[in-house]
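There is one chain below, alone, in C-alpha cells, taken in the form predicted alone.
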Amino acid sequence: MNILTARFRLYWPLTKPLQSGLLLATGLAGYMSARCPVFHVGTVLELAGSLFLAIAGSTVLNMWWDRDIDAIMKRTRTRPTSSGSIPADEVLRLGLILSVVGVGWAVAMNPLYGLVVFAGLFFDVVVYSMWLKRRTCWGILWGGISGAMPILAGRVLGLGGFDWVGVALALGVLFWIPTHTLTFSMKFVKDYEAACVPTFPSTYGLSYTRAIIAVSSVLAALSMGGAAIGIGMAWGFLRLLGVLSAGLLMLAFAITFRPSEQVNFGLFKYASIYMLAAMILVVIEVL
C-alpha cells in the first residue's frame, strides 16, 4: 500500500489538480445551468468522472510534450516530467489512457457531449501545445478555446444540444483565461524567454499586454453577466456576480494604469477566485 501511495503522490501533480479542478467546476456549473427537469445524481457523477479524466489526460499529455522546455524554466524544472523522476514513456502512457477513457466515457454518455469534450482535448494538446505554443503568442487564444469547452460540454449534456447561453458561458471562460494567464506570463517572462516560448509581454511589451488583460476582463464580465441573465439568475445572485465582476474590472484597470508586481499578483489570484465563485453562484442559484 505504501508503494501505491508513493506512486500516486508522484503521478498526481501531473494532472495539475487545482487547474483541473477549476475546469471541472465550470463543467458541473454548465450542466447545472441547464436546469434539467429531472436531477440525476448518477449523471452528475458520470459527468464529473468523464470530464476530470479527459481534462487530466490532456494536462498529462501537455506535461509530456513540454518536458524539454519545462526543464529550462526555473519554476517548472522540478516537475516529475522535466526532472526525470518519471520516465517519459510512462507519462505518455498515462496521458493516453486517461484521455481515451475520459473521452470514451463521455461519448458513451452522449455523443454530442463527447464531441465537445474531445474538441477541448484536441485544441489543448494538438492545436495549442504541439502546434502553436512555441510558434506564436496568439496560441493562447486556442488554449482559451480548449479551456471553454468543459462549461460548454456540461451545458450540452444538460440540454441535449447547443444554445446561446452555453456559448455565452463558454465566451465568459474564454475571455477570462487571458486575464489569468497573461498576468502569469508577465511574472515569469524571463522563464519563457529562456525557453524560447513567445508570450505577449515578450512580443508586444507590457503596456499592450496590460491593455489586452483589461479588454478581456471587460468581455469576460459582460459574457458571464449575459449568460447569468439568460439562465434566469435571481436578482440577488446577479448582484453578487456584479460585485465579483466589479472587483475583476478594478484590478484589471489598476494593472493598466497603476501597474505593480502586487497588483499583477493580486489579479492573477483573484481571477481564479472570480471564476470559481461565479460557478458556485450558478450552482447554488439553480439548487
Second form
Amino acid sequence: MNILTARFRLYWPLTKPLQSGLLLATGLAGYMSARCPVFHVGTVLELAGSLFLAIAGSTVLNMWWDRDIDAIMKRTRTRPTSSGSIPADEVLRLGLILSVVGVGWAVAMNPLYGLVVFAGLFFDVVVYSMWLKRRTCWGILWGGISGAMPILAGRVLGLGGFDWVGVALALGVLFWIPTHTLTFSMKFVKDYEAACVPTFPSTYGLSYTRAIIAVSSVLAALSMGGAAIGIGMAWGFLRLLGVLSAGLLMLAFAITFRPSEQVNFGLFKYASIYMLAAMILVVIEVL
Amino acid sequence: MKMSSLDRILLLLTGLLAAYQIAVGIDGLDAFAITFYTLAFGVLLVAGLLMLILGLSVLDSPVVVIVSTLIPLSLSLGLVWESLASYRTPYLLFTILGFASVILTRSFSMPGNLSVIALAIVHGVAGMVIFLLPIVFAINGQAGPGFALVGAGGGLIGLGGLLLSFLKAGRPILPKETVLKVLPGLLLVMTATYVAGFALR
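Structure of the form predicted together with its partner chain, given the form predicted alone:
Below is the entire complex, every chain and molecule, led by the chain shown above.
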C-alpha cells in the first residue's frame, strides 16, 4: 500500500493537476450544457474518469517528449521528467497506459465522443508537441485546438452529435488559450529562447503578441457569449458573463496600450478565473 | 503592502456577493436600472478579482480614482432611475458631467484644487443619494425597512470612496497603511449591506 501511495505521489505532478482539472471542468460543462433529458450520475462519473485519464495521459506524454527542453528551461527543470527522478521509460509507459485506458473507455461509452477525445490527444501529443512545437510558434494553434476538444467532447456525449453551440463553446476555449499561453510565453520568453522553442514574442515581437492576445480575448468573449445565448442561459447569468468578459477585454486593452509586467500577470491569472467562472455559469444554469 | 489570507478571503466573498447581485439580485427591474446596477456591481466584482490577483498594489494605478468613481455614480443613478422618475434626466446629466470632470481633472494637470473639488462633489452627491434615498423610502413605506441597509452601504461607500480618492489625490485623510488595512473589510460589509438591502426591500 505504501509503495502504491509513493508511486501515486510521484506520478501525480506529471498530470499537471490544475491544468487537467480546468480542462476536465470544461468537458463536464460541455456535457451539462446539452441539458440531457435525464441526468445520469453514472454517465457524468464515466465522462469525468475517461476524460481525466485521456487528458492526464496526453500531459504525461508531452512531458516525456519535452524532457530535454524542460531540463534547459529554469521554470521546468525541476520536473520529475527533466530532473531524472522518474526514468523516461517509466513516464512513457504511464502516459501510454493512461491514454489508452482513457480513450478506450471514451470509445466504449460512445464512439463519436471517443473520436473527439482521441482527436484532442492526437492534436496535442503528435501534431503540437512532436511535430510543430519546436518548428513554428504557430504550433500553439494546434495546442489550442486540442485544448478545445474536452468541451466539444462533453457536448457531443450529451447531445449525441455536433451542433453550432458545441463549436462556439470550443471556439471560446480555443481563443481563450492564446490569452493564457501567450501572456505566459511573454513572461518566460528567455527560457523558451534558451531551449530554442519558437514563440510569438521571440518571432514577431512583444507588440504583435499583445495585439494577438487582445484580438483573441475579444473573440473568446464573443464565442462564449454566443454559446451562452445558444444554450439559453438566463439573463442574470448572461449579465454576469458579460461583466466577466468586460474585465477580460479591459485587461486585453491594457496589455495592448499600457503594457507592464503587472498587467501581463493579471491577464494570465484573470483568464483562468474567467474560463472557470464561465464553465460554472454553464453548469449552474442547467442545474 | 503584502495582502493577508484574511484580506484575500474578504475580497473573494465581496466578489461572490457582487456576482450574486448581478446574476440574481436585480432581476425584474427596469432595463436601465439593471444596466446601472450591473455597472456598479460589475466594477466591484472585477476590482475585487484584480485586487485578489495582483494585491493591493493595484490601487497604485492612476486609473483607480476614475474607475472607483463609477461605483457610487452608477449605483446612485440606478436608485434615482428606479424611484424618482422626474429626476432621471437631470441626474443622468450630473452623472455624465461628473464622470467626465473626474476623467478630465485626473488626465490633465489642473490649476489649484480643481481635481480634488471635482472628486469631492461627485463622490459627495452620489454618496448622499445612496445614503439618503433608501432610508427615506424605508421610513415612508415606499420600500421595506430592510431597504435602509442600502443606505448604510451608501454611507460606507462614501467613506471608502473618499478615503481612497483623497489618498490617490495625495491628500490622505488617514495613513495609507490604515486605508489599505480596512479596505477589504469595508468592501465586503458595503457589498453585503447592498445585497441584503435589495433583497429585503
